[in-house]
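The chain that follows stands alone, in the form predicted on its own, written as structure tokens.
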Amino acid sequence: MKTSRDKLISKTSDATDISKPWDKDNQAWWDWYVGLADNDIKKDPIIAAEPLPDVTIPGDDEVLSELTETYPLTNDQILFFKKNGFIKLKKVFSPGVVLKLRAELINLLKKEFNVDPDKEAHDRFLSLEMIWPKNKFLRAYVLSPRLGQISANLLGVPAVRLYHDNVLAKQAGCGRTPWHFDDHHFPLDTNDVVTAWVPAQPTPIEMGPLSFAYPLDVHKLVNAVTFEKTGTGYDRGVSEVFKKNSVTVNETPFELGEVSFHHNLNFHTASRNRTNRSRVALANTYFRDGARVISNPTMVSGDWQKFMPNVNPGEVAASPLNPICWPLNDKKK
């Protein structure tokens, strides 16, 4: 077992007990993570964001054949995420294929909250999962065998599976999202997870893009702070530590089929959306094949059983909704 999820469940006062599952919903899960940021109590005021580019949107064909394309990643690029934790590439996906993404992330939010999130400003974290299994267009993005290549080759592991998919639409005016590690969020025994995080727009530094901390092993400074289930006293602790030892922390914007992939140990956060336009994302989690679940899993891991479903703790983390991503010869196991 894994030494950092053991240490987040070692403390049970009332504050810090999270052994119990979660018992609420997706949305509600969210509402609660990002109500754990520290967030200043001066707000700057709401900028316009730039117009979107105007592009060509490609037809479903030219979108399908682009994400079967695989990605040539350097010896460089693999050690950099390697020792970081994560990595930012560029031209992951071209400009069009990205926007027509974008506008079916837009059609499912509205229709899930009935709002629009570009206009209509509730200062909230909206969140989607489990997309994929009915809506035909998204199932090619999240097993897109272009970012399963790239997450099996960045891990060094042969085969990846699905673990979900994630849509998110931090909405105008929404605040921090908190400093957290992926390790707690995902019920897994393996360090074997990463983390496709695809913007669904230009991302500038006022949106709010996600920013990380490295090297990888920064995550040791803060195994002492202890995660607690309400107040910001964890986000402010992670914090402190970061700045007390001159942690490094990348913070740059996303342009247009810009995507990151950062690994479930990389400490990262976004800052407060300051446009008027939701910052949109799809992120998919990929982890090795062969896998198996914690035997303890924790409210942290949110409704995990939707993600796995007929998996039980210690089991192989290989349901018909976790499939093959990478390699293309293996999708049928």
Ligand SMILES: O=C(O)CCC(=O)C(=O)O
Second form
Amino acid sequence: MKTSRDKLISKTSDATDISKPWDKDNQAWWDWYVGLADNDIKKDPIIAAEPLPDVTIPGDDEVLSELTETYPLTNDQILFFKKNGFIKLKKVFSPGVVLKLRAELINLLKKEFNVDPDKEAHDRFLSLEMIWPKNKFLRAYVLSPRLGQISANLLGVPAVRLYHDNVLAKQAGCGRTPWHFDDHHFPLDTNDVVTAWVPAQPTPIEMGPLSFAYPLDVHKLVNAVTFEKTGTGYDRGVSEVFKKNSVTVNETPFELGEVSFHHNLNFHTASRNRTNRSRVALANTYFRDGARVISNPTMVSGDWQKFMPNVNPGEVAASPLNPICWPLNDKKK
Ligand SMILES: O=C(O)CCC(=O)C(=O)O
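For the form predicted together with the ligand instead of the form predicted on its own, what are the coordinates?
Time for the whole complex; same chain goes first.
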């Protein structure tokens, strides 16, 4: 139910006017965005996460070779993705390759935010973007031919480019990620856009794994829910419509090495992290080669110019920061 305050807000044009570009930094964008989630007032207690598995951490060459190998998909998997707008694939990476990534992501987060995301809980959703241009190790994961190939095959397109990388840490106690689809965020003129969400630890339900509403076209049910840039009305509105229509949601744990891929029209959310470990993930977005920037990006597109420098609205999105990730022989373009 909308409160009278929300009703008042949604009537004012400023609360729903998202036409202005985002004028703060990426972290400020995430702080704002998770603030739009409708969280229970009563919070379950924080529980201790299982210790991270004790696995051998591979050397850099081994990591590189794994990131380069292809991951053949079955027709059924491609059809599942087309119908439902998401798929979760097990064993995309080996446990050691994921835990090596986690250690690097934690170091990066520590440097940037001056907190150990696993030790000091600040209930925050931390984010770092565009790390790959300045970090050789992360670049291998972000431009990974394996992730590029899976993305291109799921979309059914010959070639994909990188939109951006996104290091995400949902700290202990941090609340829900609001319901959304990414079409809101990516100012691209194509729907051939997919995000590979690589959780960097086993992610049980209590940690708030990324969860997907399906089939893909459930987004049409919520077309009429107006996005509000303050308050939790949009998130609540989407939840209510989904419940009323008995929309199915896949909220299942991720085992180590499992990766999800979601289409930009797939509605997704994530529950509160009620463990004492940060839920760290690397989310890379890839899009069909040849796509253009839409003519009017909005504030929900966040820092998009940082991801495609010197590309203007209407132009082909192919800056040096949008390299081809698949196929391999086009990677130098
Ligand atoms: O990690 C999350 O909770 C949200 C991530 C997300 O929405 C995305 O990567 O598209």
